[in-house]
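So this first bit is one chain, no partners, the form predicted alone, shown in structure tokens.
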Amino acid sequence: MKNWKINRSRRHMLFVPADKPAMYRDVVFYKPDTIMFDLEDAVSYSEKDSTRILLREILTDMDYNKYNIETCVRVNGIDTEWFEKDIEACVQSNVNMIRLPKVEKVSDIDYAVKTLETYEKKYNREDKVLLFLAFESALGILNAFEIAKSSERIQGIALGGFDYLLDLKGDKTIERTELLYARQHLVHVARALKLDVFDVVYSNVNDKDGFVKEFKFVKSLGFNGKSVIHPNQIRYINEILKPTPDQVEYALEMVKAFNKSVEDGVGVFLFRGTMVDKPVVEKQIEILKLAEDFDLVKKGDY
């Protein structure tokens, strides 16, 4: 659909195979925030061609923002015979947002534009592709904030783990204490610049308390979404999101208060006992914000 924009947070970006045909249409009904097809690590070298012809014709056909759903792909790496390639194929498709993996410098998100431009142009594509950068190194962690403001279609950040870890030559610990400098340093950048900030997966499908406590403890941290890999994982997250009826009775009330008190021309003023002021009811309206993503409230209602 030209010029759609997603009209909701993101919280979760869901990885498909490209080349895992079945999955296309049945990916809708688990209703993640942006599905991501992923042409990198899921498909084989003797496959990239044709997955990417399969994927092209595909999203053509189908339009998944009508589902309110945004899609990504996960093209390969800009040092790779393939990365031109997969540009022109999103460009020509309904993809609204490419995933660029392992990005270092702030010269690689400029040749990924010269070439998103160049076949814009070619066909006459109207919106422009968005970026969401994957920071899988110590060298682009090191540089992020510079990469991520170097242009204007980027919409956010993710950790990779896996080849983060690699590169750091550390070894994977349960309480994953070696990726927190990582975590809070992508945090930063994106809260400095306004960005989505998007956390690694949790690779064991089936352990959902492990999974819990990981997307609680990043929250905490001020990652906004999780990358997954399984449909129950959009679940969790949402579960965790979502706000309580209390939440959201209490968030309304104050916000309202806080409206009666700025007519008013009062500064602080006195909520159920306490003395509130703006940052205290900033957090109540990003409550009522992801209120709205689970049409808990709309947006007239406070």
Given for the second form:
Amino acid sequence: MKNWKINRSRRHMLFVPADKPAMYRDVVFYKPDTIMFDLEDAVSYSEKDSTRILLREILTDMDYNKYNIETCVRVNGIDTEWFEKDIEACVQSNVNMIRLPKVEKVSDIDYAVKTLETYEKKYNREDKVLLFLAFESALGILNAFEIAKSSERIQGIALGGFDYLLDLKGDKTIERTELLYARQHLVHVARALKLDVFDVVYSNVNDKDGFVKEFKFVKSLGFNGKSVIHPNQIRYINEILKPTPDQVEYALEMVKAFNKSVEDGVGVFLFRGTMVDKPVVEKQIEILKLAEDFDLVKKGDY
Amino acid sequence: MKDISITVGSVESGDLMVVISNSTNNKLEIDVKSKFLKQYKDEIYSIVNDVCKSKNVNNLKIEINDQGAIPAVIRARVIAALEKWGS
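Show the other one: the form predicted together with the partner chain, since we just had the form predicted alone.
The complete assembly is shown below, putting the previous chain first.
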């Protein structure tokens, strides 16, 4: 549905190869916040054109938004012969957002936006297709702030671990220490610009413990969520992010007490005998917003 | 006249394979194989015919091996095959 906006925080983006028709149908059952249909690495050169047509036709008929799922398409890079046709297909169909791979310069975004504008005008699309950027090189990481603030279409940024590591000439470690600088840099960029920030995929889909450990770590750094390649990984993320009943109760109580103190015009806010300032309350509001995503509370509850 | 055939799609569940070649009688020949032919024969033929009409195609042989594809997939595979044939 065009003009649809996601009404919750993005926690997971599930990669789906765009050349597998059955997956377009099945993916709804896994309830990802965002489905990312992949026209890039998942599709062989000889299948690029037929896959793009497949994506366009299915996403013209199917409306994932009615299941409260956002649709994103990872297009081929702007330096490829397929980029412009990919953009055209997305604009024609029910695609909310485009994930741009390997962005390195502000001019990459200028070109992408110009291409989007051309096709939005051609097909009389009223809403603007959103952008999500993947940084996958040293140059991209270093330029990330200027790039990420270059268009109001940009909703978030992500780290692409595989190509980034190749570009760095680094080695993959179990602890992923080689990604630390890029991860921390992108979190700073995202927070400075009020954007979402997503971590790399975890490729060993059978390693729940490793995934959970890595996600807890990147969450502590400030990441919103993670790009995922297997439906099980959605479940693991939800298990980690879902606030506990105690956390929800505590947050509700504090926010209600804070609202009352504002109404009463009380200068100093005391909660359970301790003085609490605004940032602490804001943190509890964040927990309640997350609780909303899991249907644990409703907006009117606080 | 081309003496080759074009194949698009697969025989995986939910997909369909389209093979396009020259028509033997210079007319549009559509041959559909599907486990679901009883229920969806008319719909499949109608989609293939509509795509051919929109592309002004009236003299090819189009063989379809359907594995339970939804209409959008049928449409997409036929469009892709015709575009490949034409290019």
